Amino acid sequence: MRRLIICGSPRALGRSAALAEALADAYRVQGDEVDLVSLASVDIASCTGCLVCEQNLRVHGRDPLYCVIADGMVRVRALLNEAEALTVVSPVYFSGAPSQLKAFFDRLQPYYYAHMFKSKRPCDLFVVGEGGDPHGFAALVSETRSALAVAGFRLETVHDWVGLIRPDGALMDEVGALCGGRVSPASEYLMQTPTGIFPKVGEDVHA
């Protein structure tokens, strides 16, 4: 399997990365292709909402997946691409996602417009932080669902890594990077909305 690991901490060298590389050594052991994307080292720029994507298919010739920002996401979205499995690993800033993570998930938009996969992929999002923030991680999972949906890949698991890291990067749990960790589906993240639970156990969001 070709699989794809997306670090999205600023730093190159922290907990969430020694986490991405262990996780790249331990899939590899299974047998999987792998690619390691460090968004601390990819210069991404902000979404600047001018929608030209929005355009992208009634334009004759051009990429469906064309923005007007050419930097290192034009080499992610490659990648994305061709991966058949996605693993996000991220610390949780705020309950949400580092800004270099956010920008590359905002830059997802012309994913949205282009309808390319007909079936999803499997992403898996590793969270990683020192632990102590009442607010808990709710809108980091929430963030990596929605945005990736549109780029062709279902938020299966979540692997809550938070406080089991040390700041040399050494893992505290021995099990592993793959099966360490405490381990829920992404299904258990829920949102209350003026309509209910959303999105309920099993939906396919941005189907």
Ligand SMILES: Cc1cc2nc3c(=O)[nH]c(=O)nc-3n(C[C@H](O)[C@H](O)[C@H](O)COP(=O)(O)O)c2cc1C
The other form holds:
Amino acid sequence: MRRLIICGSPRALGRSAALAEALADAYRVQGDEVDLVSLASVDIASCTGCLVCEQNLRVHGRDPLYCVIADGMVRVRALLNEAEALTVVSPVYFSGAPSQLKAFFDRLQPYYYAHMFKSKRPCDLFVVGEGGDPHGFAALVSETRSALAVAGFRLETVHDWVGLIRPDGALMDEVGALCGGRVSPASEYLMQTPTGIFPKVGEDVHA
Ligand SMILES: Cc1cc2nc3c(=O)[nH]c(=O)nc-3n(C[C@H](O)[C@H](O)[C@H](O)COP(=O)(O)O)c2cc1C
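Structure of the form predicted together with the named molecule, given the form predicted alone:
The complete assembly is shown below, putting the previous chain first.
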């Protein structure tokens, strides 16, 4: 299986990078063909909300994924389109995604209009953190699920590695990168709000 790993940390040599490398090795042993992208070394600017991408399908001959910002996202998008499965590894920053990962997510907006993928490909999220923050990381799960749904992925499993990786990158769970940590179906991460529980049951977000 062709798998893309996206490491969302701004630190090239932090805990997430160590876990992403260990995962790449484990997937290769499993027989996967693996591409690993570290957002620490890719220049991805923030989406400005210009919504030019909303027009793409109406402009003859234009790439349906055209974006006015030409940067590292072009390369990452090519890998994303070819991937049969996706793994996101990210630290939790105040319950949500670090700004580099959020910029990547927001720049997926052209997919929202392109409707390129008729069926969804599997995606797993590995969460890294120092631990000790009482607010959890449901926001990170939600952002990942929502953004990647438009790009044709279904978030299936969340691997909670918070507090389980030493600063030098050593994994403190001997079960190994793929099966270690606390593993739960993504459906167990829900956002409860005054207007209901999200994701809404049975609704295929941005299908
Ligand atoms: C701005 C910021 C916010 C953070 N928020 C949290 C948090 O809410 N929960 C947590 O467990 N760790 C939090 N951390 C700690 C990081 O998740 C931790 O340092 C992690 O190792 C960073 O990942 P990296 O080593 O891959 O860069 C935060 C760190 C920063 C810089």
